[in-house]
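In C-alpha cells, the next block holds one chain alone, the form predicted on its own.
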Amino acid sequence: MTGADTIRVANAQGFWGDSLEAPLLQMRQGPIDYLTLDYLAEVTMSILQKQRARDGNAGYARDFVEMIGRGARDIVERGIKVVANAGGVHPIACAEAAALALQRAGVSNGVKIGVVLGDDILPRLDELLDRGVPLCNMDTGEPLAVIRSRVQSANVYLGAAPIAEALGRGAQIVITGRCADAALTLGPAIHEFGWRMDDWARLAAGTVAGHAIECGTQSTGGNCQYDWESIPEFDNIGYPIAEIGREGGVVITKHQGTGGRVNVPGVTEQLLYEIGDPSTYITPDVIADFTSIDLEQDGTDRVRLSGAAGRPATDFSKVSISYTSGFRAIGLLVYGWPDAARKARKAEEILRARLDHLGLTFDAIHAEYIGANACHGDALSGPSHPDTPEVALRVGVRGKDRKAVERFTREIAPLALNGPPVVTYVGGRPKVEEVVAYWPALIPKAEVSWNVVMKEVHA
C-alpha cells in the first residue's frame, strides 16, 4: 500500500495491432502513474502458440518490446509503471526481450520486471483430464476429450492478485500471460490502496474502471455510435485514463489537448461492450453488478462512475482453449453495373453447382454481397438497388478435407471468363488457412496456482 489517494491509470492498447504511438503519447502528453497495455484476444493466444511452436523464443507480443525500447526513458524518468499481458504464451521470453530492450536504451540498471506465471495449463491437460476435470465446453457441454488431440493452447484467466504482488515486490514493469483484461487496472489499485481481496465493492469499482478503459479509445470516442460525426479530431484521438480513488471513486478522462470525446453515452457504450448479463459480470476477482452504476458528466471530457456493487467471486476460473478445426479459404470477385448484385448472386449459384459436379463437400459454404446489404441482409434492408454501381462477392468454404478446400480455390478464378460479365478478380488465388476454433471452459480455482518471478535488469 502506498500513500496515494488517487492514481491515474492510462490504457494505450486495446488489442495487438492497436496504435504503436499511443503508449508513448500517453506517457508524454500528461501525468499518469500506470500504463496498461491489453494485447490479447482469444485468437491471439493460438497465433502466439503457433509462433512458439516454430520458434521456442517466440510467443509474445513483439510490439510491446519495441515500445519498451522506444519508451524506456519515459518509463524510468517519469516513474511510470507498466502493466501488460504482452507475455502471451511465453511471458519469460517476453521479459528477457524487454530487459534487452531496456539495456539497449541505456536505462537498465535497477529496473525490476515482474513476470506472472501459472495461466498456461497446456502441459497439464492430460493430468487434469485423468483426475476428472472435464473442462467441458461452456456452450455445448462437450468434454474436452472430444478435441484433446487438436488442442493448441490452454490458458486460465488469472486475476489481479499476482499483478498486485509483482508491484508490491518493486516491479516497474509487470508482464502477464492470459489474465482478465480489467485485472490490468484493478491490480495497481489493489497495490496502491491495499484493498482486501474480499472488499467486493471496491474490487467491483476497480473492475469497472478496468473494463471502461481496456478497449483503448472505445471510451474516448473511437468506434462510438452516439453522435459520432461531432466527435472532434479522430486523427489526434486521446486514449483513456481512469482516475481511481482510494475509496473506489472512478473518473474516466483523457489528456487535455487530445482529440476524441469522453461523455456519458460514449462511456456507457463501452461499459456494455462484451458483457452478457450486466448484473453479473464475472471476473476472477469479483462478480461486478453494472446495473447499479451511476454515470455523470464531471466536466469536459470527464465522466464519473459510482455505485458499483460487487459479490464474491466464483470458485471457478475461465479457461481459453484453442484447437485446430479443419481448413478454410475465401475468395473475392467484384461485379460492376448494371445489375451488379444479380451478377454476383448468379456467380455464387454457378460456383455452388460446379462444386457439386466435382463431388466436393464442406462443413460450410458462405457467400455475402458486399455493397448489397452484406451487413443486414435483404430481410432487414430489402433487396439491393438495381443501380448499385458495384458488388463484391465474398465466398468462402470451411471443411476438414484440405484437398477439397484447395480445389475450391481453383474454381474461383475461372468465373472471371466463364461467368457473368463485368467482373474483376481480386487478390489472386485464395489461400488455404488452418481454422483455429475457441473452446471456453471452467476449471476449479483449487486447480490453479500462480507465481511471480522477478527479474532485475542490469547493463
Second form
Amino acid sequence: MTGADTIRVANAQGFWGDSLEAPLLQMRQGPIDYLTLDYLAEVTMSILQKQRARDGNAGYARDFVEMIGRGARDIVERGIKVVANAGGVHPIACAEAAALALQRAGVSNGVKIGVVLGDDILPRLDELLDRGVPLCNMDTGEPLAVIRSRVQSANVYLGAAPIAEALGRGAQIVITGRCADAALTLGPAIHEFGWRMDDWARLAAGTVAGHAIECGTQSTGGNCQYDWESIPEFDNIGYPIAEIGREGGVVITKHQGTGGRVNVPGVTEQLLYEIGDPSTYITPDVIADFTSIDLEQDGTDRVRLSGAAGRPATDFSKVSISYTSGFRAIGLLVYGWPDAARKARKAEEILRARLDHLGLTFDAIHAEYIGANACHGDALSGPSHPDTPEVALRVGVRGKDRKAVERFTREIAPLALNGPPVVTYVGGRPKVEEVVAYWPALIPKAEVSWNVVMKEVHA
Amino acid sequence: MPRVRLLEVAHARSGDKGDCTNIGLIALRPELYPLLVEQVTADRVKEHFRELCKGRVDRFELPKLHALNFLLHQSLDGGGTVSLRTDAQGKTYSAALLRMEIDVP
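What I would like now is the form predicted in complex with its partner chain, since the data block earlier showed the form predicted on its own; can you produce it?
Below: every chain and molecule of the assembly, starting with the one above.
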C-alpha cells in the first residue's frame, strides 16, 4: 500500500500492432503512475506459440522490448510502473529480452522485473484430461479430446492478484502471459490501495476502469461512431487514462493538449464493446454488473464512472485454447465499370464451375463483392448500381486438404485473361494459410496455480 | 408515424467473441431509449441479420446507459481466425444494425 489517494493508470496499447509511439507519448505528455499495455488478442497466442515452436527464445510481443529500450529513461526517471501482458507464451524470455534492453539503454541498476507464470497449461493438458477435467468447448459442449492432437496453445486467464503481488515485491515492470485484460488495470489499484480480494464493489470499479481503457483510443475518440466527424485531431489522438480513487471512484480522461475526445457517448460505446450479458461481466477476480453504472461528464475530456456493482467471482477460470483446423486461401480480382458487380458475379460462377471440373471440394467456398456488399451481404446492402466504378471479387476457400487449397490459388489469376472483361489482378497468387481455430473452455480454479518470479537487472 | 433508420436515433459499436458478434446500441438521447426497447427486439434483429447470423440473437437492456446489447450467435463463419469473410470480427455489424428502420412518434 502506498499513500496516494488517486492513481493514474494509462493504457498505450490496445492490441499487438497498435501505435509504436503511444507508450512513449503517454509517459511524456503528462503525469501518469502506471503504463498498461495489452498485446494479446485470441489469435495472437497461437501465432506466438508457432513462433516459439520454431525458435525456443521467441513467443512474446517483440514490440514491447523495443518500447522498453526506447522508453527506459522515462520509465526509470519518472518512476512509472509498466504492466504488460507482453509475455505471450514465453514470459521468461520476454523478461530476459526486456532486461537486456534496459542494460543497453544504460539505466539498469536495481530495476526489478516481475514475471507472472502459471497461465500456460499446454504441458499439463494430458494430465488434466486423465484426471477428468474435460475442458469442454464452452460454445459446443464437445470435450477437448476431439481435437487434442491438434492443440497449439492452452492458456488460463489469470487475474489481478499476481500483478499486485509483483508490484508489492517492488517490480517496476510486470510481465504476464495470458491474463484478463482488465487485470492490467485492477492489479495496480489492488496494490496501491490494499483492496481486499473480496471487496466486490471496488474490484468491480477497477475492472470497469480496466475495460474502459483496455482497447486504447476506443474510449478517447478512436473508432467512435458517435458524431465522429467532429472529433478533433485524430493524428494526435490521446490514449486513455483511468484515474482510480482509493474508494473506487473512476474518471476516464486523457492528457491535455492531445487530440481525440472523452465524452459520455464515446465511453458508453467502449463499455459495451465485446461484452456478453452486461449484468454478469465475468473476470477471474469478480463478476461486475455494468447495468448499474452511471456515467457523467466531469469537465472537458473527463467522464466519471460510478455505481459498478460486484459479486463474488466464479469457481472457474477461462482457458483459451487454439488448434489447427485445415487450410485456407483468399484471392482478389478487381472488375471495372460498367456493370462491375455483374462481371464479378459471373467470374465467381466460372471459377466455381472450374473447381468442380477439377474435382476439388472444400468445407467452404465464400465469395464477396467489395464495393457492393462485402461487409453486410446482399440482403442488407441492396443491389449494386450499374455505374459503380469498380467492384472487387474476393473469393476464398477453406478445407482439410492442403493440396486442394493450393490448387485453388492457381485458378484465380487465369480469370484475368479467360473470364469477364475490364479486370485487374491484385496482390499475386494467394498464400495458403493454416487455419487456427479457437476453443474456449473452463477449468476449476483449484487446478490453477500461479507464481511470480522476480528478476533484478544489473549492468 | 415517420419511419427512420436507427442511424437517426442511435449509435453503436460491435465486436467479437469467437463465432459470436456483440452489438451495443445506444440511444442518441435518453427519451429515445424506450423506442429502442419496444421496437428493436431480438426477433427483429435476427430477421435483419438473417443472411449473416446462423444462430440465435440474445438481447440485454442497460437502462441507465440508454443502451441495448445484442449477441448474434454463429454470425462470423466460424470466428475471427477461421472465417473467410472480409469482416471476420463483426466490426461493421454495428453499422449494419443502424440500417434497420423504426417508427418514431
